[in-house]
Amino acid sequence: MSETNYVFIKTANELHTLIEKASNAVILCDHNTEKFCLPLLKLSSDIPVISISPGELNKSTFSLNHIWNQLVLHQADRNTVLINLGGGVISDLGGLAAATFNRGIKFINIPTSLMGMVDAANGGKTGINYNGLKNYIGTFTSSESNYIWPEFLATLPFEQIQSGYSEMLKHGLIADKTYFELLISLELTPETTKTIDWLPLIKKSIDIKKAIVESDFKESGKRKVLNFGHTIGHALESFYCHSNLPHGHFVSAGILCETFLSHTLGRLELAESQKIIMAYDKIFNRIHFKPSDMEAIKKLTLKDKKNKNQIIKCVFLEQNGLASIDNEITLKDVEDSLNFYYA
């Protein structure tokens, strides 16, 4: 495994040299990145652009092999580094063009979502989702580099703050309580966004998250920690693919869910869940989906990557800050989460 080498910027000047010492370099984009956040850095024309439609919809073979077909066009090599400048979906996707063409090309995050600085250009997992199934094509794939300038937050809705802010929130309650009580007393809202002083926070997530991945990058043991809220997160975001919320408020949905299975199957004490769910309430308007659907997102739990022999495995919380893996649920204890979240 390589390490990937965090560069936290502080000035769009000290973007743009960067960038510009890439040699042979490729930027992969979507429109709105490439709209609101490709002028910041004032690159040279001569710079090639790959932009794709946004949207987790847009994370498919079809955007895969347009990339591949782009690379082509450009005359990219092995010799060629692509740079992915947007939020998760690019970085997954960017990631897994990356390591596929040619057999495996460099690569570059400048993440522009608080999601993907603090989450989902780190650690190396690349990746597609493949039938209405979230992450299910992709490899395990380090970044050459990340660079991380907090001063894209600026060109953000509220609703990716927040998405961003759920993995930041996970990664205090399974590594570090006194993190996370920092971030739950910041009253996050549309106003404090422009007031708060967003790089500390983000190196934090980034070295918690960082300290696990380095324990066990292609996920076999300590890694899984990660998934926290996740395993019915994921199945809520597959069952409304076609809704524009982000990641985030999905897994803020599963973490709610996770952390009512923790308590009630025994590992949480009341009063810990209860502290968390208030704060993630907080914060998070709860998802609000048909009780008819409920099979369909239970059966969606069985389709989980974590899985074994169709046994579907989660992480619990044992304490605020301290989290176990591969506990086994059954479609009942889904079932009684979700009516826990919908009530």
Ligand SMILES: NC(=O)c1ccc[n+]([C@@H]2O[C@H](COP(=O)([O-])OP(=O)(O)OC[C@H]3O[C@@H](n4cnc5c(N)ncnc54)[C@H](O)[C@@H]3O)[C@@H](O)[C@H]2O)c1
Contents of the next structure:
Amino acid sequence: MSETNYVFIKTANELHTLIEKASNAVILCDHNTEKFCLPLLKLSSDIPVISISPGELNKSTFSLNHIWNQLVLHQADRNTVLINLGGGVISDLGGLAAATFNRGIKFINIPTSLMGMVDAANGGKTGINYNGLKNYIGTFTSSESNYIWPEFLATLPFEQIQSGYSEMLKHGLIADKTYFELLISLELTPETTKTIDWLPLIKKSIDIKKAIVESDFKESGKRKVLNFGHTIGHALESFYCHSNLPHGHFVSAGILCETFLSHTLGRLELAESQKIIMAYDKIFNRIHFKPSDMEAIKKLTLKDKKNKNQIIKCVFLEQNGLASIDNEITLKDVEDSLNFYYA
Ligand SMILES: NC(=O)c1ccc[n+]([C@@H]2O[C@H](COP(=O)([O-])OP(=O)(O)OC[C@H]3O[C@@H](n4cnc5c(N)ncnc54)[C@H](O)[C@@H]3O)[C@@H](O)[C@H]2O)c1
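Just the form predicted alone so far, so send over the form predicted in complex with this ligand.
What follows is the entire complex, opening with the chain shown before.
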């Protein structure tokens, strides 16, 4: 595993200079980050830009193919650096395109969403969705550098801020209760979003994830804690993939279900579980659900990448700030948690 170099950017000029310095750069963005973020960089017009349609449905083989084609068209070679300017869709997709093009070229992530800054751009997981299954094709490949500039958040819609916040809260829940409590004390709303000092919080989330990833890059053990909320969250996201609801909202639903299971299956104390559920309910609306969807969502949890021999393995909270991995759950447990969530 090669280490990603984190650079915390202070000015647009600094970012401009770093990108102009990269040899043979090609920029990957989506139509939103092309509109809102690319102009801030004031780059020279000879840097090629590949721009794709935004959204989770474009984290696909179709987009991957398009990026490979564009790289060929722009005469990219082994010395080319792909610069992923966007949210988690762009860093996952661009990371995979770079990891495979010419057997691997360098890439730099410039995350522009909160989700990207605190989570998706960090830790070396690249990937696309495949046949309706989340992140089923991908690699573990570290970016050369991540340039973090919270100024990009000024144009990010509030529901996308909430989405990233969901993963930040998760970082607190699995590793640092004080961080979780600090986050909930900020009372996230569209108004408070504008006054929050994001940089120290982003740094904290990066540090938590980095420490976990460094101990288990390829997720054979401890790294699985980062999947708290994702067993059920990914099943919901795969099922409702046409809903346009951001990733973190599905994760927050998964966190409520898996917090419920952590308590009912004998790990987490009732008072702790209630406090966590109340904190999430203050920030996120619950996702609407038709009871007739239940069987299909349950079946999707059987496809989770952490499972072994068709046994569903779930991350539990032992307490706020401490998680455990490889806890076996049944389809009945999944159903109970979804019934709790939708009650
Ligand atoms: N690889 C990992 O470890 C990891 C971790 C967490 C999430 N993810 C993945 O990340 C994805 C979710 O990331 P995301 O929430 O950033 O999604 P995203 O990339 O779709 O971005 C969300 C939306 O915000 C727009 N946007 C981004 N930055 C903007 C800005 N500054 N101003 C205005 N609009 C902006 C995008 O165009 C998009 O419409 C999912 O596919 C998820 O699976 C990966």
